[in-house]
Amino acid sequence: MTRTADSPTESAHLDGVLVVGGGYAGLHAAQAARRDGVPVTVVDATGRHDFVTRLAAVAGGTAAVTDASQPLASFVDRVEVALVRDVGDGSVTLTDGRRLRADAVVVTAGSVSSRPPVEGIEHARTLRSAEDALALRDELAEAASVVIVGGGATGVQLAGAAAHAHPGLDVTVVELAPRLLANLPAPFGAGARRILTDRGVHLHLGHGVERITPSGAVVDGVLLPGLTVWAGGFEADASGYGLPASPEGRVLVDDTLRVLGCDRTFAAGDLADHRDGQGRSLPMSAQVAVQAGTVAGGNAARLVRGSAPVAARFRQLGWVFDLGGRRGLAQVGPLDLTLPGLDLVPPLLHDAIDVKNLVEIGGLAALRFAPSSLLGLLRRGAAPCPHDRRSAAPLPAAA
């Protein structure tokens, strides 16, 4: 059942666990609680689950528009479409003034594209949501050139997909670091550079953007013309929640992912300040979100059932990137798949991980939402995806 914020319901107590946010951490938290037999309600601003790891391919044109998002009601039974204004210990207050209380709360919503003080940054597009991806897809289908600011995971995957799907599009990547994927082992940067340059992508490495205009980005005093996309990373956004946070804005949690100072509220995903065994802050990534959501949801259910929570133990499982056109980069344990020839394998791994995630959050029935590449492998590489318009295939609405 899905309800919207203007439903005629009063503030009330919800049995079981209340999850704020329907992303990767939120859905894994919900399913972990459900596996323990505890009822779950998910509160989300859009009422849909965005497949964030697919968005670069959707925007770039190597994946179908249906790969971007699906209704949350496809994965959980109780969905409340609303904005959360404040989070208490075991309760949330919505922007319409209602207060929802639960036996336990898991907060997972809270990251946005970073917006540093770059002159004219408001002229740049972002790529964080399904809505962003579909709008950008339409624009790229008509553009002559695109300037992607940021050579991290989002920027590299978008550049690879756009260059493959739109052979006539002039694609430029601007990255302040001296190499692509600077936060990952060097072979990733070298592999990304090889694939992108083979596709004619122009790279400006070791350069920052001075300002952004409606017609492009200025680098070293020279205007690089084109549609500008800001892919410079993400930052936590817990504004208004009233929870203890780090200087970076990430909610502080203990080793069980319970919010500091709270008894019945947990936090997981990009919003939370997750740390490894050495106390180092972990990056905002899907694999961290999945692990954290599972632990937080399980601990919330344990709290409801009167059991003791368990400590989170995070594992670095590796990295997998799909650059479109049956090319990608991966490192899984000691296995390095960043060299020529071997880069055919990562897109298959990317899809396999996607399918595993679907089964975990929605069972076998969720396989109907598998990536379009699995339904038509010839589309990946032999020919770009048709540039279907958003008007012809809108975002799935909440049921």
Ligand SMILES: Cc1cc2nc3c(=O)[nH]c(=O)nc-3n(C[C@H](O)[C@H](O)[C@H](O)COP(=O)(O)OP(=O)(O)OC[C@H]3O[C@@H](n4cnc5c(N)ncnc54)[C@H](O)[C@@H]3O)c2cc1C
Second form
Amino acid sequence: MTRTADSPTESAHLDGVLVVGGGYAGLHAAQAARRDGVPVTVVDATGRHDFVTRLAAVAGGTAAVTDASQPLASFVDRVEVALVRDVGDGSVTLTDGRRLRADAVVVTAGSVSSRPPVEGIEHARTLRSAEDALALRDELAEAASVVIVGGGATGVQLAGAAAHAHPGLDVTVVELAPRLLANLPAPFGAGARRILTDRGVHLHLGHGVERITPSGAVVDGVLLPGLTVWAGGFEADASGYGLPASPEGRVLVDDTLRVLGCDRTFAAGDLADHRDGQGRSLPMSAQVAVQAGTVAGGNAARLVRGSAPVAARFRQLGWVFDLGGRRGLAQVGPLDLTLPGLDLVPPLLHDAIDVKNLVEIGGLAALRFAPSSLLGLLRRGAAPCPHDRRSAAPLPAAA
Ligand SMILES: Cc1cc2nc3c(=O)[nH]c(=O)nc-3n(C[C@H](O)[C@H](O)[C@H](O)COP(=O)(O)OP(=O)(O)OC[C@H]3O[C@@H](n4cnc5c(N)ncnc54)[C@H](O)[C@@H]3O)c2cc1C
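Now show me the form predicted together with the named molecule, since the one above was the form predicted alone.
Next comes the full complex, this chain leading.
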């Protein structure tokens, strides 16, 4: 951790922009403000940037442990490792009681795994952070079977990676909807089904989980034995920070991403209720977080410099899913990459997107954190690269 020069005591004023959360939205907000010449401090609970779209591959065992997370200090100069409890107008309060004020605040504290009232859900593992991914990686290395509840992006990517990395592992996906990736166009569902069944994954579609026990998940009165992973979605808790919230718990913002009722606080990423041009709520996704973070950070800097904010205009560029073992699914503009024979292309797109992101948040020096799959390809001209089976290598320290 790089502490700010004037580490606050009870209450402190930080020059420039204070960003809460060092995820995709937070780091893009930080870079946008810095580009405008405004100093930035990032306050984050872990002091690390998790590469969240790689976590399923890390947990499943098709990506290296180093793909999970890197210290925030590699990307921003001023980092404060602390948990924010409340957010005010131009200030935040930490769980240790300290209050930090700044010229502008951008809140990007993300989301958490949803915990619906399913009996025994406390027995299920979740996958939302680098810690979760590494713990799951260790358990999967020892397990005979895994039951993944949820056939959305997280469940499908985890099932694909785990089935590829552990050919002896019995992998089951249970999904309430009649198809996989039900929130996306039908070709995604068909493509995911094709790749997962090729890898021997059992699919229980159109079935809900009745309860979860320490030894598995009960579906239609039958116990599916195995380590159970809850991949049933994510939720935000804006009101928990004292911010105005939508019924879904996301922060209400205006079109410049300023929090409603605030002058000096903006919000972006999973935590915020982003809308498209037609007023429809946008899904929680890395690409929305990146675009929103850039606008929110830029507007926070404009506020500091006394210029007018700009409105956010979100572009839905498409979807890219990496199912491990250099197979995946994508749709980019009119280009449909969900068809058999094209499976190799989406993982390359995923690598390219990550490289672009890395350069945006950390310049060329950040390329040392490029995905292991890409570095493996470049070094050997062939995939896949050998990976540490277990997470024996610890997460990189925050300092
Ligand atoms: C397993 C998985 C796979 C995914 N795959 C894809 C994909 O393929 N494509 C895609 O577009 N999206 C994907 N997503 C969704 C995408 O990762 C999220 O939408 C994105 O990470 C949101 O970015 P964010 O910056 O809002 O939040 P995050 O990236 O989660 O960052 C939030 C940050 O805030 C910090 N924080 C949280 N609370 C506090 C607090 N109180 N105080 C201080 N700091 C705090 C956290 O430590 C974290 O660093 C996936 C998500 C998961 C979990």
